[in-house]
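The chain below stands alone, shown as structure tokens; this is the form predicted on its own.
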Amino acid sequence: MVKQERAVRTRALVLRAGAEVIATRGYEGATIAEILDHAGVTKGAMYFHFPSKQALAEAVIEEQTNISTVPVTSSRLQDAVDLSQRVARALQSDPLLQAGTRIAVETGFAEEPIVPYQQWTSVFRSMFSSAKESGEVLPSVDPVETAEMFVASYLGVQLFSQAATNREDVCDRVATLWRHLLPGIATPGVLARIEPDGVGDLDDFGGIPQQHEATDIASS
């Protein structure tokens, strides 16, 4: 139990240091040396749990879409505008979603790219099903073809803002995103109803628990 114990604590600090490492160096600049070495762990640690830098890049994208999850309320089209709020808050300062967007976008060209897109389409696509279930989308809407278009429009959105102010205004261009997205899809009634800047707890998306003391990667 110790050892199965101390090898997940290991697995969470090698994630969370490649994240990091990630996020700030890109996914072609950051090295097994440096994420070794930002984690305090030998290779053979890392090894154990990650054979491969490809490996670690697809936990990373993996892990941020197992942790994306908002609690079920009575308005599943909310539910997704509240979660899409959540994960760009976390943008701003998650190493997590921060790596998975490089790794995303550096690899996408690639033979066999690493990105996380189909995960986030099944995530919306599940969300905007259970709306039109319930009537608060309209009939003539396809969950599938919604989702697939939102996800192409936040990242958009997302790297627009990365550039533009560093993501400071990221919750700012995601509700102008729904204001233009819902008129099309919501119906009339719940329309009225929806708020595009999100509701609730918007910081609490989760993440890789930091288990050691981070390093400046920047200034290394």
Given for the second form:
Protein chains: 2
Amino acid sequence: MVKQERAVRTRALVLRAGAEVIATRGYEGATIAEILDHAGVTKGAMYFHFPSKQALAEAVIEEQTNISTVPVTSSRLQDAVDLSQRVARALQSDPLLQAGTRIAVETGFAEEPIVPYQQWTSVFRSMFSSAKESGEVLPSVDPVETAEMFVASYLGVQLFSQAATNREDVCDRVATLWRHLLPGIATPGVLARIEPDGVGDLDDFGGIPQQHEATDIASS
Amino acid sequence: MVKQERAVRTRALVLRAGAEVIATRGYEGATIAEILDHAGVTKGAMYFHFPSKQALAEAVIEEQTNISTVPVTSSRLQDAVDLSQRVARALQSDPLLQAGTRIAVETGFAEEPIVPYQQWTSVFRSMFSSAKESGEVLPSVDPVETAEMFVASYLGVQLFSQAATNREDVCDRVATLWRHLLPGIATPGVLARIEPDGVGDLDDFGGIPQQHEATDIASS
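Following the display of the form predicted on its own, present the structure of the form predicted in complex with a further copy of the same chain.
Every component of the complex follows; first up is the chain already shown.
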């Protein structure tokens, strides 16, 4: 393996190990020592890519919205529903998304929050804008405002589901959120065609692939 | 002061001091020592009322939904909007509500979450039920489902506002949430009459009164 390939591989290894430890322990609870142990790399190798736990957390937040596989169909509003349902399914098992949630809620009260709101808002704003241009969305809808409201509500819904059922019912709760929101977003003719449960292959989120056989993280 | 009065006063003092420390430090970060110091009571006096930090947190959650001043008007749907706007205003300064949020998001990942969802859901479920009986709410609305969805979304909206503007814009964001939700909740004739920003005296939430001149909690 040439030097650059090895560096890319080490970075992905540490990123995934960091996400797994943070998803289990929380951001405050995660220690560099456990992340290193879990990744099986040296401190030097980790610090080359992430000089601090904060830098690692920022990379987790960035990586989770680095989505390569959002299909574009004739309905960008349905695409938005489908993406949210894909993320909901992935949240049940993907440590990158789970870690992102814990980082967001734990650092949201700090002076410098590390939150994924801007990245997710940008993804949904773009979809609502396209849907508005094609007449799927009511003229009164402001794509930025609606995207921020949706991303915020979605966070609350998955936190509620986490506390209530360890996220087992998160897809149903996301569908319920859409059923309540769509009459205030979609034009009447389009409303009946949008499926709040999502359509297509919702298991494919396109997160980063698993890099190694993870060692168990005992739940604390 | 007779013995019972003193006990009631001490309990309220510790409850408020606990809420203030948790609102500032977070649930994990709050120590019994700082709470005692802030309340100015002995460990024995505190443990008489709250045998653990968890018991104190549970009392904070219970107390914050112990609302004595929810006005009942001819529109229970507007009452629900008004209550949510009253809570939004109170969240900007009321340590009881701020502590409740931190307890909910920090313990939501634990095996035994201490969350206010059930209490708040019950309050809004009751209002949506009455509104449905009086024909304000669409027949398709299930008051329990809608209340859970609303409480969850509301949590996300205030967390988003906390991270974005330290809750300065929380009232506007709550109004935006209602503007998006109301078309999926209210009957068409009622929809135009509901004011998403709330009406009436929204500064009166009716939380527990301040019991003492609080000593400063330096932000960490």
